[in-house]
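In the form predicted alone, a lone chain appears below as structure tokens.
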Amino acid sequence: MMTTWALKADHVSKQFPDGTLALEQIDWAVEEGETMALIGESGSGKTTLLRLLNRLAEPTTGTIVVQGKPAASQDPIRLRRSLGYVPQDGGLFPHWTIKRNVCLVPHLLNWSAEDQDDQFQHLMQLINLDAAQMAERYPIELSGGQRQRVAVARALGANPAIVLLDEPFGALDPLTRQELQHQFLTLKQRIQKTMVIITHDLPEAFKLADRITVLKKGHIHQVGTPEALVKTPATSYVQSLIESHGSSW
């Protein structure tokens, strides 16, 4: 059976004006419906790769392909509206109500008020928050865990096929983080989306992802399932990551 790729990077490099080479000649792909984790130390190129996928940045060389079409050939605004995106801090507008935040993209896409209401109800149910209680509240009135769940709901606002998440649980306390990881797995089973999630936490990547991409200094060291990384690490760097967590596996 031929693999259907939702996302691809073909010979992609990204160099910044100061000369920093964030990514160098990477070839990478994500299957439709899978959750891919990007992991690596600071400066490995994780966030740069994520930003290339929704054209918040452009590759210096090479081609990004999104759902079978070169990203560079797609209108950047339409492309971003077709992709769910959760930035590191959640990115909620503090002066907007929760409902307005969640319905941002449907509103921009000119959904009817009734359809926006229905989608808000549906998404609140998905993330286990009460729609009636949340609709007119503001982000500052929510806990950190609630804000992150709302950020995920906003990313799902227009029912995108692909969702990009940049360390969505990184700023949370350990107990809240563990709870949201569990809820993410439940949500993942229910929505069946293609997802790319950045994390610094290898156990989190093992828990949430179908496959993991290990990056260091702009190079991909390995792409594989958690089992493959443990049993057959491709480089000494991957092996050191695995060994640093000892008996966690």
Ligand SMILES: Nc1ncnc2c1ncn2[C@@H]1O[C@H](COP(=O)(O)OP(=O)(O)OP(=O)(O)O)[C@@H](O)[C@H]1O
Contents of the next structure:
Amino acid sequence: MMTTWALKADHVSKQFPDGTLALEQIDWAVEEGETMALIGESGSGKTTLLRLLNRLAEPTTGTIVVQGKPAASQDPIRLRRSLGYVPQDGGLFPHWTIKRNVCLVPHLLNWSAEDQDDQFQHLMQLINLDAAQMAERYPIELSGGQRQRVAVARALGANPAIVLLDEPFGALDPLTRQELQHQFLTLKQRIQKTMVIITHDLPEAFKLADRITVLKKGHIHQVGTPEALVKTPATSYVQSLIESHGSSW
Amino acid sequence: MVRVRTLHRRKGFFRDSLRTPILLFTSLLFLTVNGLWIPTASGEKIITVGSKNFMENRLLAELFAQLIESRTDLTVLRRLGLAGTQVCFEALKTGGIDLYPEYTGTGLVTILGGEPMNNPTEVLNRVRSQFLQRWNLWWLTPLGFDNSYALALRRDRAQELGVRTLSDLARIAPTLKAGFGYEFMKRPDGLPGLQETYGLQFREVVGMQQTLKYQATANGDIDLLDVYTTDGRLSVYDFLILEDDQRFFPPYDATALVRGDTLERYPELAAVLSLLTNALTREQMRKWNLLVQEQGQPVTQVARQILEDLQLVADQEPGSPTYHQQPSQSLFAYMWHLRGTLAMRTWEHLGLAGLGLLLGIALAIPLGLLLERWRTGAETMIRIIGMSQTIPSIALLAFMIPLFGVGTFPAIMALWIYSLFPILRNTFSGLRDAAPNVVETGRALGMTEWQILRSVRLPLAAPTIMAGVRTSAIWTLGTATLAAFIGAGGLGVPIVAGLQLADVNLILSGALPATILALAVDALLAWVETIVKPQGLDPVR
Ligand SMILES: Nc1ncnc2c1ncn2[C@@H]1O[C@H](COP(=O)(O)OP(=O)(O)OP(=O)(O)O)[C@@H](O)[C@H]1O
Ligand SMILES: [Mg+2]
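The form predicted in complex with this ligand is what I want next, because the block you gave corresponds to the form predicted alone; please supply it.
Below is the entire complex, every chain and molecule, led by the chain shown above.
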């Protein structure tokens, strides 16, 4: 049986100029169409790994492969336009309208105005927001939850095959967070994309992801389905992580 | 639905954020260039008369100007009150002015740097030949009086002591207390040379300011003082000028110093100005100086009186508009009276400051963009430009003279340098600190650095940049008042003249419009700030 890897890291290490070793000899892969959660305590290297994928950072050693081709051999600008990205705070341009924000990548790719209009309608419908009402508003005129959904829509702007999300729901209150997680699941079913989602929160990872990667201090402790993590925790760290959340799922 | 902005209509998706500021910039440029434009009918024959910044020199310049106006068809522009000999002379050499009143001794000692000589004819011949050879500048025939240094003491005291000459003085000097000007105590043709020639040794020498010396001598606090021989106060105080029997003091014969090519173009100038040959004595000059120096009469009026006295007036039309002092008038009546002139000065002022500022914007913003790209050198560069701010503005203006002469151009250059720093610093830090998380997201979504700069950093930094522009605008408007010292006009002209005459109304007639102008410009820029500030940064009102 042959698996297609959407994303792959081979023997990847990342050391910053100040000597910090953020990732050490990582071997890691994400299947086509699956949702992979990255979980780990603060400073464990989650964001660093994500940034290597869209070449916002370069690995010190090893190779990153995106859709079968080494990332290093791809033009970074084109690569990034083919990868959706959602930061923790949404990162919407405050001085741009919602429509302009959502259509950023289509615009960068020189889509026609009609195609951009259609895409905007489509994406707003996906995230359950009223396109006509939102189009001319500025981010500041939206609630935190709405902003985060718009950020997701923007990441999906030009139909990327892969979407990277760095703690997309991290800054929201618990209720909004639950609602967005729920919407995310619906969305996931409808669009069937490869997704990498960073989270601090094990229940969130269990709820949203097909597989989970547990990172600690730049090392991968385990990659597996939620059941695998529960039934056969690979290290005592994974076990303690599961146990500390035992009651909440 | 109030307005639907769709992407169809917004071809310049990225560009529209820059359109408004560029439009404003161009219209401001247009306005201020207009401000500097001096309306002249084409084919009009114009000459420019300059003067130094003391009263006798202004008076003589005005005298020349009125005589030329009444006897020729030339239009005379006045650049009166330039800051000292060097400025006037540079202006003459570079053609900023066509003529100004100068003294033969100054030509010899200060400009040529020659040894003092004491025969007036020799000095005149010397400066004439040297100035012709070197710069094609012409010394016309002297006006008849010389304004040199002399020592004086109260007449009754002189009789009591039995002194009439400097040689007499030398004998009794060790018993006397002298009050001298600071410059006089330093100059080789002042006290040091005098002591050497006559062997003068005083009991005590105190440095004193000009006005105080006269009073102190009259009171008997000091025994003697140094004077300029045509000082108006000498016709008020009963002082005896000691005869320079060994002819130590170099002669300072006053006359017009004129550009050769101006004389070639308008040969009638030499003939007209020669009407003043030997026309004025020392005593007469003291009397005229007294009128402007002490009684605050405007130079235009006194110059006219001199011409009438000499019976040289051709027509009876009043002279050009200038500052009249009428002590009984209220400030506002006074300013209303001068409204034409003040409006012109305000316009000039706006032109100077505006052009300096616009040039500053044109250099500092691109430089800020460049430095933001090239961070390593940025701090050093900004610090170097910041240093230009620490040069006192009057010194910066003075540095411009050897490079660009006098007048509008060097003033604009100096104001330009002055305006750079606040704009540069704000552009740099505004761009550097513009919402880093948003910038990072733009990058992650595949915007190029250029697109990020143009569509994200620049619009978000615009309010900060604009704040820098506002700071610069206020500085530039303030500094522009000093431009009068190098003959660039503006509202500094009445301020500087008022300071010399200690005329509060005159000072305020410049200072008040300057303040109002600064407030108005600041208000205008505050409005521009709200325009360049992108929408969406503030909650909806
Ligand atoms: N630009 C950088 N220079 C130096 N060290 C860095 C840099 N970026 C990250 N690091 C270090 O690398 C390590 C991993 O950082 P990373 O941001 O990947 O953590 P994270 O798992 O995303 O943490 P969090 O959950 O807090 O976001 C940390 O020790 C961090 O301090
Ligand atoms: Mg992180």
